[in-house]
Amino acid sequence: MINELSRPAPVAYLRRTRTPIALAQGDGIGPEITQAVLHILDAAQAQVSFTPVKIGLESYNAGASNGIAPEAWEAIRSTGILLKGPVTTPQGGGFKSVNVTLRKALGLYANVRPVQSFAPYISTLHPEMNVVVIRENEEDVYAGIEHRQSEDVYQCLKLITRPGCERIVRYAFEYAKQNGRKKVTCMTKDNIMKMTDGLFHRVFDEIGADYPQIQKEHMIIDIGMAKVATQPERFDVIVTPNLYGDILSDVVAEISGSVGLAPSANIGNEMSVFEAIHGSAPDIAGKGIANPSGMLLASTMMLQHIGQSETASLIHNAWLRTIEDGQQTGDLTQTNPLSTMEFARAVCDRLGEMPRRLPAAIYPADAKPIKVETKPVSGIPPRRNLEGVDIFISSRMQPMDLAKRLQTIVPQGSELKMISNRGVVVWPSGLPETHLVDHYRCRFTSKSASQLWVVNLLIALNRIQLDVIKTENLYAFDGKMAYSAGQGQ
């Protein structure tokens, strides 16, 4: 227990320049929790000044398809930091997610979500959990490149790059090193996606070798996520590609006791955005019952990021003491629940106090924002040879009939290697039970393949009135096949 005399007083910053921060209240419960957080920051004498920006429904309704007013970009880029409430993305086509737009446009490659349990004060089955999910934030299927290709088939492209993998993996190890974490776990699905997720796993192994003091492990995402749900205490830092990390961090937050407690930081080398991980909860908006904890803890991450670690610790420890004292919002307790602003005032009343039982929050004063640069490509670039082409055709023909027609236009010295449907080979082999849709991948190869050869194939396919919807060139790099075989080949 902390002695009364050892409690820190509110931090006094004399003659210090206030750090400018862009502030977006967001939608739904956003304005309510934002006001609560600002009340606490003011009481703790955080040396920040806020510039309000319009992000969310108001901007969508004003015609900004990405939900960000044009003038907001200037404020965000001039400050380099945004504290953001939750935002609602309108349903239906034509609207882009604010979060994804910010992350990609501003180069916020690292999403950092620390989650821990606060037992026995917040009910959880996993009282020892203390894990940080670090998620790649720009690539994967979140590139948002989608197409409708036929009557039956829609496509979403999964893009994984070596520089993207290198940055997020290096960030995860640097974060672990800076914060005294002992182990980094990588989770992918490279038993299925051997090239994309395989690259992420390979880069993890390569970069991990530079950190011999940190334990390393790799897990397939399905069993890894199952272990997180049942044994989260065995994990320390987890690094993943974008989609897996998005799902995983919500799972971790939920099993901690409440998604409403989890903060999130989106970090780039020049820009940063801090927010709660939860949504705008329009069903409870305006009722004054929302929990501001996620956004408040995101603000403490922001304070550490801008060099105000003492204030970050001050607020976080007051929040812990408030939780210990049973002063909680209705999502956490049914016994005398506090309103949003009542909770904020309870935290303010405890500024300078320390938790009695929960571990105190300590934000290292010497911690600096982690910046990761990818290494420039050096040496001789790999030799790239065109070996063939996958031509995607929309047709409801049977595979054998389609193959017969295709073979009439195969150039001399070339070969129709296979036809697949949704990735499963249906010609020259296949099973009658395979369900077919109007989307065939037809693989042509040639020892003399060239771009002109591909063009001539397309002209020939047009001549026999087959509906081409997409092509993908098949390359070998330094003699190694750089494309996947069909399932069943």
Given for the second form:
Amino acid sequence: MINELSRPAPVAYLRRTRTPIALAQGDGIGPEITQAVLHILDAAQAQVSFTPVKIGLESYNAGASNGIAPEAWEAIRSTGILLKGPVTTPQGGGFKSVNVTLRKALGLYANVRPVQSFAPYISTLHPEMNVVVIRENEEDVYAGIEHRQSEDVYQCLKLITRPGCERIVRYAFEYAKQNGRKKVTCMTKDNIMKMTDGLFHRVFDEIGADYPQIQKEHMIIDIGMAKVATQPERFDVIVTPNLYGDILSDVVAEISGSVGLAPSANIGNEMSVFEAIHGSAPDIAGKGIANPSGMLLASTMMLQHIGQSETASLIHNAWLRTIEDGQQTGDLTQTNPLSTMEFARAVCDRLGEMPRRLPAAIYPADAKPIKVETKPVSGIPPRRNLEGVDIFISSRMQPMDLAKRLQTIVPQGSELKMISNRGVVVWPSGLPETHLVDHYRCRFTSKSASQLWVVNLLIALNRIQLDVIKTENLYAFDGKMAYSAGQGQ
Ligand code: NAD
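Show the form predicted in complex with nicotinamide-adenine-dinucleotide, please, the one above being the form predicted on its own.
Next comes the full complex, and the chain you just saw is listed first.
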């Protein structure tokens, strides 16, 4: 497959400098769609030279728990750009996702997923949709910090940071500005997660104020996603935390006609990775019928990123014309569907042609990659004051009995404020209907709380034989409570 690019190139082709790119063909349908994409890039004389790298199943099997061979890291970091096919993440413990590892290790904070309808040529209920999902790419539950805490309870930590929010939100507004987009919609669940998603929303409002020419709105993710599924044409750019953006972009791609259509660019200030949004599609792998469009359009985003906008437009317009001519793969049409390579050849045959009815693709020559620098923290750091501690205890005691036992060790000047179970207060008040698991949060407070006070509490709990799982300190920042109350407190 990679040999496609090693055959003798035309003279004009050799005169210009080629940009080195690391290339991973991926698993499942990955090799098939990669071959198709390389065929088109070659025919369009894209000025790129590929270094093949091994990531995915082969590397997992060779012992790399994150699916990336050490040589692959070297090649990706030296070129700064990776074009990749989808990768299968093996099920089961011990394996880390290649995609999440790449995004986090290389600082690829922005995931840009443009999705558009191609009606009437690709059947969709939403002919007017043209949406770009900009998904935060490094934080949220994708930190992958998980623990089993007791017999009943498993935990996944959701991490949202101010620098992370600032980077992605500013990226979204800069993207909108550069691409003539009119509106940015932020979607979070800050009616429930007031601190984490609340921060994302607050940063959206703060940074949005720097872009008066762009319309702004915030929606709660559940109704937001429902509106996207039914009226996608009312959206323009959507910015979200990681998990919501992951789900939302698949929904958007699927309602445009096929998940096989949408590209994805993972952008950092130094590195970038371009890929389709879909996975390795094991159900159709090896059949030669996969749609290579997602990866092809990712490669045109890559060409623009490296300053080859002309070639990006050339390929994209040939692709649009191919779609208009009814030359489509089986996920889009049941009438004489093309194989993956037949589709690639159909695109090559149309290089230099423009779409007849669909709007032509324009990749502006002067569009520079967007880089958002996070400002170093300045000013007086907020005053942090310890007000108490949540001590998590594994126990199957009834709340009243647990409270009685805990009260035997509450130090003078301290208070056992409440006990909750899965977030719901079960002591001092509570309802008999609340389902209890073996995982209690016991909140202690004191006007003179200190680290030593926490340690002494833990020693006392150990003395009365309670099974402590973990602690969370309760802070106030500049006098403002910085922890959630129990539900029903
Ligand atoms: P999937 O996206 O691979 O497939 C979902 C459905 O869409 C399948 O029916 C498939 O046949 C179809 N489909 C996907 N791409 C297509 C294409 N180009 N042409 C035609 N039909 C296409 O999702 P999945 O089955 O949930 O995941 C399979 C594997 O891919 C998993 O191991 C998952 O972890 C991995 N994955 C990888 C990436 C990535 O590398 N970026 C992204 C998502 C999932």
